[in-house]
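This document starts with one chain, in the form predicted alone, laid out as C-alpha cells.
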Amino acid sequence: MNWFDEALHDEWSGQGYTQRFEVTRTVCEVSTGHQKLVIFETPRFGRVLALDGVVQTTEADEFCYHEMLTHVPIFAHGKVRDALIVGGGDGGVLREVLRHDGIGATLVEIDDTVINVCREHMPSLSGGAFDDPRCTARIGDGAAFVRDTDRRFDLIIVDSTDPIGPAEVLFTPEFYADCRRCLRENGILVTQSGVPFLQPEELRSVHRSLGSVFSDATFYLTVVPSYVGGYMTLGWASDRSEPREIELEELAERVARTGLSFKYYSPSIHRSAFALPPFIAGILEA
C-alpha cells in the first residue's frame, strides 16, 4: 500500500501528528521548473493535487474552499464586473467566478504546467472555464502584474500556495499595496491565509500586512477537510466596511436573483463566516 505524507506541517510530526492519504494510483508527477507537482488518486478524496508535498485541492472537497473564496466577496460587493485571480491555476476559483453573468476574469498564474495538467487530469475543477470567452489567462508573476498593470478591478482573489517558494511574495505589504492600487473604488481583496490552529504566525503576518494597507482588514472562515487543523481563514481587505456588514436579507435577495445554487456557500454561512472564535481573535490581537 502506497501513502502520501503531506509536508506542510512537518514540525508537528515529531509530536505524533501528520496527514496521510492512501494512494491508489499516481496520475501525474512532474517537476515544473517552479515546483514539484503530483496528482494522485485516493479512495475517499478522489484525485488530489499537491505542490512541493503540500495538498492544494481535492476533487471531493474543493467546493468548500473555492465557493467561499469567490462568492463571499462577489455577493458582498454586489456589482463586480472585472475580477483578477492571482494564482488559481487549477481553475476552481475561475469556474466559480464565471458562474456569475456579466463578470469577466483575468487569471495570472506563474506556472503554466499547473493549468495544463489540471485541465487534463482534473477537468472538473475548471469545468471548461478556461475556454470561456470572458476569461483571459496570462502566464506570469502575479506580483509583477499588479505592480505594472494600468487595469483596475472590482475584486482581486489571491488563490496562492502557502508563503513558501514562489508564493512568498504574495504575502507582503508591498504586494497588498499594489493590489490596492489596482482596485476600483469599493473594491475588495480576498486571500487564503492558512489554518490558524496550526499556522498562527501566518495569520498574524497576513493581518499585519493587510492592516498596514487597507482601512478594513479582517478574516472570514471556511472548513476544508483536506486542509487539516480545523477552520481555514480567508483574508478580507477593503477601504470600506459596508460590504462586509451587508444584511442577511439583502444577501439572500442578491443570491436569489442569480438563480445559482451551491454546496457550501449560503447567505447565512456568508454572514456567520465573519464571526471569529475567540482563539482566532486572540491570535490577531497578540
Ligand code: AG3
Contents of the next structure:
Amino acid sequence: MNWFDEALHDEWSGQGYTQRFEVTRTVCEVSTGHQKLVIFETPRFGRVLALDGVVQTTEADEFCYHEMLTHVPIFAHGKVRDALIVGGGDGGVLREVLRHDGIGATLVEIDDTVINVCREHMPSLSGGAFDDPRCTARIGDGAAFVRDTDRRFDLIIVDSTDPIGPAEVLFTPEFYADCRRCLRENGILVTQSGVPFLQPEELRSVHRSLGSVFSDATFYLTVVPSYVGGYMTLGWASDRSEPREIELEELAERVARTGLSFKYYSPSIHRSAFALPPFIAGILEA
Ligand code: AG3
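The block above covers the form predicted alone; next, return the form predicted in complex with the named molecule.
Whole complex next, starting from this chain.
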C-alpha cells in the first residue's frame, strides 16, 4: 500500500508527529518552480492537494476552511463590493466569495500551476468560479500587488500556505501594512494562521504583526479535519471593532436575505467562533 505522510509537524518542525493518508492513486506530481505540488486520491478525503509535503485542501473537508474564511468577514461587513484574495489558487475561497451577489473578486496567486492543475484535477474546488466575469485572476506576487496597486477593497482574504517557502512574506508587518493601505474604511483582513496546538509560534507572530498595524486584531476558529491538531485560528484585522461585534439577530437577517445555505457556517457558529479557549488566548498574551 502507498501512503502519504505529511511533513508539516515532523520534517518541517521536528515535533515527531504526522498524519498519514492511504494513496489509492497519484493524480499529479509536479515541481512548479515555486513548490512541489502533488494531488492524490484517498479513500476518506477524496482528492488531496499538498504543497511541499503539507496538506492544503481536500475535497471532503475544504468547506470547513473556505466557508469560514469567506462568509465570516462578508456577513460581518455587510457591504462588501470588492474582495481581494491573496493566494487561494485552488479556487475554494473564490467560489465561496462569488456565491454572494454584487461582489467582484480579484485573486492574486504566485503559482499559476496551482490554478491550472486544480481546475483540471479538483474542479469542484473552484466550481467554475475562474470563468465568472466577476473574477479577475492575476499571476503574481501578492505582496508586490498590495504594495503597488491603486485599487481599494472592502475585504482582503489571505489564503496562503504556512510561513515556510513562498508564503513567508505574507506573514510580515510590512505586508499587513500594505494591505491596510488597500482597504476602504470599514475594511477587514482575514488570514489563515495555523493550528495553534502544534504551531503556537505562527499564531504569536501573526498576532504581533497584525496588532502592530490594525487597531482591532484578533482570531476566530474553525476545525478542519485534515489540518490535524484541533482548532485552526483565522486572523481577523480591522480598524473598526463593530463588524466583529455584530449581533446574532442582525447576522441571521443578513444571511437569510442571501438565501444561501452552508455546510459549516451559520450565524451562531459565526458568533461562537470568536470565543477562544484559554490555552489559545494564552498564546496571544505570552
Ligand atoms: N491554506 C492553508 C493551509 C494550512 C495548512 N496548515 C496546517 N495544516 N496547519 C490552504 C489553501 C486552501 N485554499
